[in-house]
Amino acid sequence: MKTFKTVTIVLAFGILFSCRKEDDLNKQPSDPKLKAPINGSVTDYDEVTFEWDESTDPENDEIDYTLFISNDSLNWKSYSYVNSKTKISNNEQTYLYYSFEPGKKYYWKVKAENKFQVNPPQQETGEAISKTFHFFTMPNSVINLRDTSGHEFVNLYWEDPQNLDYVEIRVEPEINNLTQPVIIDAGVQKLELTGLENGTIYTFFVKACNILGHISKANTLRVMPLDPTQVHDADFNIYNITQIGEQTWLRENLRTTKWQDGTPMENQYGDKYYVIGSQSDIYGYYYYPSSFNNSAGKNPCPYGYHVPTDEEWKELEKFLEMPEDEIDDYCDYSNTYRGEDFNVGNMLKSVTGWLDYNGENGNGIDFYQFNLLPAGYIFNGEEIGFGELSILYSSTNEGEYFYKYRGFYNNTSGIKYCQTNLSISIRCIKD
């Protein structure tokens, strides 16, 4: 009996200092409380912002978050030392960086755990981990949009994304008669709008829903119904056009401040590739050299159009009957002006505008309507020539930073051939 109780003592110890073991040991965290992205939401893939409800500790240690994400729900990715809001990039070049792909499903979870410096107490056994929340990405938009527009007509173009259901087309401002939004079937990859107002610049927004039932982001496009005589640049400045022989130009010098595919025409720098003269609402902008060579192959024309080259001034030159003898004469920093006998600078001068000469008529003829006015060049910021002369830019280059040029004056019915980099006018010409 005596054996019976001892053991019976010691068991009931033993008992009593487990219990007791237990309770000494340091708690978990409180398990975190998952905010976004929803559960079965859908969110941008550029970047997705997670953010949770922080845990509570029993004895307020400090905690830390690792964030787990995963395409397959069973191998993760993890973000140790996570805030309890934090953005996670689709850019690789980014701390934070996971390989989003638009229109797929992922899962997050995100554990915390109890932050000790020094001396970590016995912790008791478990996790504190979150439940699986999944999303979905964004689905692409649709594939190369692009227009064609003419008189009061407007025609969309696209290519269809994998999984597509529909595409929804909105646009601003209304036009009568359309119920919007538009939508299209996948397959038909086209929308064909008439009776629209020329002159007008409509706003196009285009989605694409896949078979999910989920929304892309909308690619937009801006574009400007003309009569068949007119175009425009990116920043939808209108230009009337004329034809001389087998060639098509603008009728006025370019005045965009962007590149034809809609970005800033300047440098990374944010220095701009053109200048703004005090009558550039008549004569145009001004553009340097450099927008040329630093472009990158970009075109500052409208749509179907580009800067002419050194050998399509000269084929303009030719059908205004320049002399051959002389349609290659190159300048020596001599004022040699090519036609003079034929009268070629004056047949595209504007018959207003020029400076009179010595007593004599500085104006030309303008007998194929180009009306080249007389917009002179800048130069360290002075306005020169106003009146006198216009220069205009072929894309043909002389030199590493020079440009070959044309040159029209207000004391010669001929044209000039040389090279530049001043700041001067460009006269674009159809592809």
Second form
Amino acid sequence: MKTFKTVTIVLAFGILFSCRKEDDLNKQPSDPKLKAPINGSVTDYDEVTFEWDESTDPENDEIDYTLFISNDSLNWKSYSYVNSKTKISNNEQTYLYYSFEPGKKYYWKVKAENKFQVNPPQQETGEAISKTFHFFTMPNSVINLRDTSGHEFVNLYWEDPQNLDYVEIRVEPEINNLTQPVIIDAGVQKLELTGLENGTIYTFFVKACNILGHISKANTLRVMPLDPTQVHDADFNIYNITQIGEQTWLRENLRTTKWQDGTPMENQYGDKYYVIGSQSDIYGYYYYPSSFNNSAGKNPCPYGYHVPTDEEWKELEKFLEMPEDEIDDYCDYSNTYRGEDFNVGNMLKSVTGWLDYNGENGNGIDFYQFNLLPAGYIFNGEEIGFGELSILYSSTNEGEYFYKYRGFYNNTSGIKYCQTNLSISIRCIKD
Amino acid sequence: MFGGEAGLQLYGNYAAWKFDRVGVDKIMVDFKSKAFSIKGGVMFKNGDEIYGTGFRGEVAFCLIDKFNLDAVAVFGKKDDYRYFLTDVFLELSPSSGITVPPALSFYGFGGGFYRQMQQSYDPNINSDFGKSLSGINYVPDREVGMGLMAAIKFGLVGTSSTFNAKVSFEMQFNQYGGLNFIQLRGDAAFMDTPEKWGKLADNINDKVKKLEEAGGKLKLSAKSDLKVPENKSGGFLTASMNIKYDIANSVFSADLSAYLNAGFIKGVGENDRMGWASAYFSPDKWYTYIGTPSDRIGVEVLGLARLDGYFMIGDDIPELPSPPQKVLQNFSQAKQDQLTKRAEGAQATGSGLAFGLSLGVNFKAKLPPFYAKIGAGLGSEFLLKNYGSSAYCLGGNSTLGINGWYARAQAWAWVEADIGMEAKVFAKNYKFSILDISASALLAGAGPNPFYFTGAVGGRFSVLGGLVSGQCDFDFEIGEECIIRGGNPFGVDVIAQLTPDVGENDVNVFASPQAIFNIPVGLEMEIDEEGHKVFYKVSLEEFKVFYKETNQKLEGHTELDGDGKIYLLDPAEPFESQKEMIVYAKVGFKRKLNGEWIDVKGNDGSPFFEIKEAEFKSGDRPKEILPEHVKYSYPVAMQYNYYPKEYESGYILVTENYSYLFSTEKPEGYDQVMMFTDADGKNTQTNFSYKTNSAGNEIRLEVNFSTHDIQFSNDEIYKMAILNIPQSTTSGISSNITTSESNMEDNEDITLTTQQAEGTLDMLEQKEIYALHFRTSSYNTFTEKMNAIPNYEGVVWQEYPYVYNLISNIFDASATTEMFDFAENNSLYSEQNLIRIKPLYNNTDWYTNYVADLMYENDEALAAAKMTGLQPPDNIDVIKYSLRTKDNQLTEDMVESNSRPYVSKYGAFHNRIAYYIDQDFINIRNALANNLVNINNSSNNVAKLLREDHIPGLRNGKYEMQVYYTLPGKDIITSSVKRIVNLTNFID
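If the structure you just shared is the form predicted on its own, then what does the corresponding form predicted together with the partner chain look like?
Complete assembly follows, chain above in first position.
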């Protein structure tokens, strides 16, 4: 009998605790505790991460959170059913978007709400609202940052953003006798550095500080000082230059992988507009016409240079005393070469590197340091004509697909003039 | 009884049938009586082809068979000289000879004189006129002086068999009457009969036989002529001797051999020779030997015991011999090798004293069935030799011994015994050894400096045919053995090759014969010798080139290259054509001893030399100056721009001596001129002179001429030639023909023309000795041309960081573009360029503003770098013209067609001062770095330079330079023009 009594008591307690009294009120969850952005802090404005401690509910009801953001604390934009760590982007293409602006003050708060919503409707909804925090977005950096560089110097130029107090600049590698960071007051809008080392890539990090003391993100700029006889491409490959008559040419074939604006020289599918050969460190890269003829008008040559036009080639040939009656001799397959009797091709060919042809010296005299090496070309991945020939594009097309070129060979001191669309060399000329 | 014979010849005139004269050929007489007999005659020659004119008399006289006299005399005259021959034999019996108190009796004499006659062995001479008693024919010979041969026999009076001797006596005179030598040779016999010597005439015949071997001329007998006496086989004790005195060379020598064969006791040498002695004295050498280590004197008794020895004093003393094999055989193989090798390899000669003695006993006995062989020996040798003050031990650096005197000694002994049984078993002899034992010992020493002692003992035994056997050896060494060895210390031939090589034909007559060495000549070389460092060097003793036929040496300039491996002779004159020649080289070896260099000697004790020679044959001397031998000329060969008024002389500088073309081999009947001929064939002649420079100079021949009077046209191709021009102006096919005209006798209207040749037609043609072509410029002077070619502002090319080339373009705008030609600017060797451009640094802004203070006027930095006085570079390569048409010069086609080439009108000054200054900058910095330890408290000026890691880059400003026109090979500046290059648009 004792066992029976015990079971009866247990059942009685179970019934008592498993049932709710129908007339009890729903209780509120606790207030969310805001963590980030910290109240009064400065943060990036491209994307802001909001974070708070989750609320607790006395009845262990599930809790939904709603984030509110405002730039004036009057008009709020809300984001329901968000997590306690939510990123709001400045990109309007995204779902959680807010149009943050640099250098502004913003407010935020969070509402926690439990999910007890059963009939009858007289039951109360349980919700709790956090405190309201504010934060600042980073101010704008300098505007239109650019450079000029030359023999052992670099000059930086920019425009000041609004509310600028000063500009802070750091540079790598460090420069002797230059204390970093360099602080430039609002209104100056430039920095001139001398005594730099030619051929070195200097990376500048430029930040703006507004009157609130808030520091912007860094603008970066890579600059290479060079002496007046040199230029560099977007890969910072250095080229020497030479003057022939009134023209200024690079003394080496182009070997960049980027257009002048720094973007990779390839299409949307990743197909590259150039080919790198086994000896491209000497001979340069080999380019398809799309490297210089593209809808975006992008230029593969160093700043201030371009792929020569057919007319520019002719101007060079005339200066090298190619006879007038030969200069337009186009695609002549009779094994005669333009300017052969006047050594025109040899004026440009390098003095070494060209193979002998039938016992005859194939080298040129390189009268103007044009230094044209026998780079050959690449067709279907096969390297052809190393030591024997060099083919250089002009930017002038012939028909829809072909472009005019100049060909130099080890068996002639003349120049061939015809068309192609293969991957061949480019020699840039000054604008 | 009296008999006689005469030969007569009657001469008559056949045509006239008349008697002319009687000729007597010979008269003979033959008489015999009981007491004596005489036989003889006289023979005449008159106009004989061989003997000329003369007579011969001969007689044989015999007196009661005891006294025999034979005599022959020939006297005659041939051509312009006289000759004679006398020959006589006189021989008595030993008992009736001429007595020389108290004991000697001379009983035979023979011999003769002759003068200007020579023995002849020509079988075609069928005449007895010149025959001597010995049967040899003599014929007249102008070249022969006087000769004498004589022989005597003598013996003891009364008992000539106790001692008798035969001695020959020879004298020879030279053609001037002087005496060359006297020689006494002979044999002596003791206790033997004198008849064994044979007849004296036979002895003379022996001499004749010797003469035949010598080709008919007397010669000094050699030591080897000392032979076994003829009567040795019968004598108990015989001897032969040879004493001679070579008057001409002041050499006295005496040799003696003694032979003993007394039956039980004999000499130990060949043919029982008991002993021999040799003495020799000359101004440079002397010795007395009584036996030698290898040819000892001594006696042997019954074949059981032998005693031998030697004694030597004087020069050419050999080394100690190795001990006998019976001593060595018991030693270890290593010790045997060492002892054997020492004797073989040692330098053999030196002066001093040596003697040695050895005794050996061998005994064999049989007492059947036993046998016994027992032997023992002992010996000792001593040597004290002066190897000379330059003698050394291998590996040593000081003189051997005391001033070269060094002593060696050795003593040895051996014993052996073999005892056993011998028995015949089944008809065969078998030997069974019971005891076989041998032992030996050696003790040797040498010293002083270094002292060396060595000793060895060894033995073996075998008992009962080897049932028990064993051996032992022991040796020791104290000190360091001195090995004296001369000859080439390098192990390879020093003279690797001679040029021209052996058998080469047609060798270039301008060749410079060479000796090429494997080991550098004159260079001190350290060599490991027996574990010690010693120093040697090769010395070139002689190098010569000479004509084989005449032995005439070539004179000239000799030179040893910097490495000491090539030596050459640059002859003053080219080789004569087609001559056999010899190039000869001789090198010696020096070794450092006592701090001084001494000659390395060979095993004969005299300085050791390596000699090589090569015979070759020269080619032909060229008949014209070969273009490759013209180093410089003005005008230059194929020159495109010759400025007619720039310099009014011309020249040709030749690297070989062709002066023979203008002197010894200048053809007769020719004049030599310099001729200038234009494209139309119009020519002008001028004279030239030449001079030669001594061998060793780069230029050996210089031809000079004036161009002052030659009217050159501009832009014209000329040929310049040195010519041999025939002096005769009438040369031609009919030049040796004379023509005469006459009228025919019967018709005066007809003229008869006759022609006659005078001598052989000698068609003399003009011949070129040297020729070249050149073109005259459109400008008369260099300055005139420079004024027509301006230069433009400078542009720069970077050569490498901070170093730039400065370029200034030029432009030849003249109607006939000629720019600058190959000779002016692009010669194979830039120092030969006619145009030379030098920077004017003091008028160059970049230099004065940035470089001078930093480098060349930075005295402190230069001093610290030990480069005080360094000047900025101005060599020929600093500034040059850079031309689009680089190799502008005439070609054969242009000369032939009188055409002109395409010449680009563009060019540039190419200024590389920055590059060359940067080289100096690097050198200064490196020197400062290397001398850093010496630079205390670097001054500001030194620090200023060290702070920079590159030279200042070019800057905008003026760059001045001076352009010179310089004659080739003479460095004569004929024009100078200043130019400025302005650099703008670069770095300020």
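Just so it is clear, the structure is predicted and the values come from calculations on it, not from any experiment. Residue numbers count along the first chain shown, from 1.
- Hinge assignment between the two forms, options K131, G195, E172, L226: the residue at the boundary between rigid parts is L226.
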